[in-house]
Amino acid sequence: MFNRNYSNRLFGRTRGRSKKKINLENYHKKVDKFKFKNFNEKSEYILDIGTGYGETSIFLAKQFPDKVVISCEKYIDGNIILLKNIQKNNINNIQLHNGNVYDVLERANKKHFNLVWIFFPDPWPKNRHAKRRLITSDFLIKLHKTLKKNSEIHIATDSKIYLRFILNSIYNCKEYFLWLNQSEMNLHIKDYHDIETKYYKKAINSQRKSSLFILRKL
């Protein structure tokens, strides 16, 4: 039987359900001055990964302006939204990876990653889609790889289903990472981060709870 390898693939829609045409040159005119395009070994880095509407590469990037922020994100509509956002409050500190994460992934030739964080991944509720989550042992076991000492990792999802599966996750890689915050009654992304995206304010409207995982590297 064709054995699929889901690790290295992309899912979902790339555009909205808007009617809205776009000019895609112009579009990839302008991601390519935000461009991440290698490593600088002078830099700090935070990895954003599936940033959506790119509220979270926003907060990250006034949070540590120090920092360089990777806003790994394959949707153009919120491409577009963080790139207006980006100029709108004169941020010098972003830089779009419009594809895949694993591109990014395999160019650390070292540990880069001070902090990565993935808001509101994709839960593929289905089991026939489940291949397709992002968030593995593996997944984990390659990010570790890529971190720096005391690193973190925050994950936030309001997916009952996709939450399990996270737990499962951490569970089998549980000697590379201490989970901070596994004691806590309360695993409320906002008792951490003063931050509301559209998929968070999506998740409260249909009364779903978001709960965030905090990991450290071991």
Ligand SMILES: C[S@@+](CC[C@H](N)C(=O)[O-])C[C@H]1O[C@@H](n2cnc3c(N)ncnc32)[C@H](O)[C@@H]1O
The other form holds:
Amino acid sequence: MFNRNYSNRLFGRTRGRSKKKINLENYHKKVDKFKFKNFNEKSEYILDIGTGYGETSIFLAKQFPDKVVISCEKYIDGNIILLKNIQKNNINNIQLHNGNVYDVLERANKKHFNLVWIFFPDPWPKNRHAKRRLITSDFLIKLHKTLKKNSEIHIATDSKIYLRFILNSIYNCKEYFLWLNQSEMNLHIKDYHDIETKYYKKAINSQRKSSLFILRKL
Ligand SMILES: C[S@@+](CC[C@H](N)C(=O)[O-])C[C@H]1O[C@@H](n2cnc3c(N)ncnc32)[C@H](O)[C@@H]1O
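Could you drop in the structure for the form predicted in complex with the named molecule? We only have the form predicted alone so far.
All chains and molecules follow, beginning with the one already shown.
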């Protein structure tokens, strides 16, 4: 069980800026069809955290058809797009958690995950918001407990401030993870994964370099 302290509360928007009305009853009915309920002993899982418009979940579901991708996101406008793309692509191995990743981690009673992706987590660049950042050494250690042997965590960021913060978090839990691409940090995300998310494109348009950390469970 994880304590609900400041760092594991949810911050930020659940709706987009557009004034477009959403029928929430319909939305929740659709979410229910693909909802993550509980872990199944027979399934192998990938955890995709903060999926925005769901590009990473669709990508992972196609790349690993024998695994179940748990897509965690509270942003309703993004989940609507994800649900549309699940149907459009006839995908049957995504389970959506419309909320905080900590809810999923609380239900993990053993080592469930083969892979965890965290693409462009909110950087909260202002000092006074730093406590809101998802990636800390405590969080990585919590993930470690739910990871199978040799499984990986992939973290992408385009924020220089968050990059330093993540480096520090990795350093503080160096007995738990091997930083696989430590000597290749200048490589582009596209050198590893052929995917473009909304925030990846934003980084390119603003000429910000994106970095990908690949950690392997020790
Ligand atoms: C900057 S966006 C990145 C979205 C997407 N991964 C991309 O690359 O375009 C970060 C997302 O993480 C979600 N998020 C933040 N904290 C979360 C948490 N504790 N659990 C689940 N999602 C979270 C936010 O709602 C937001 O949509």
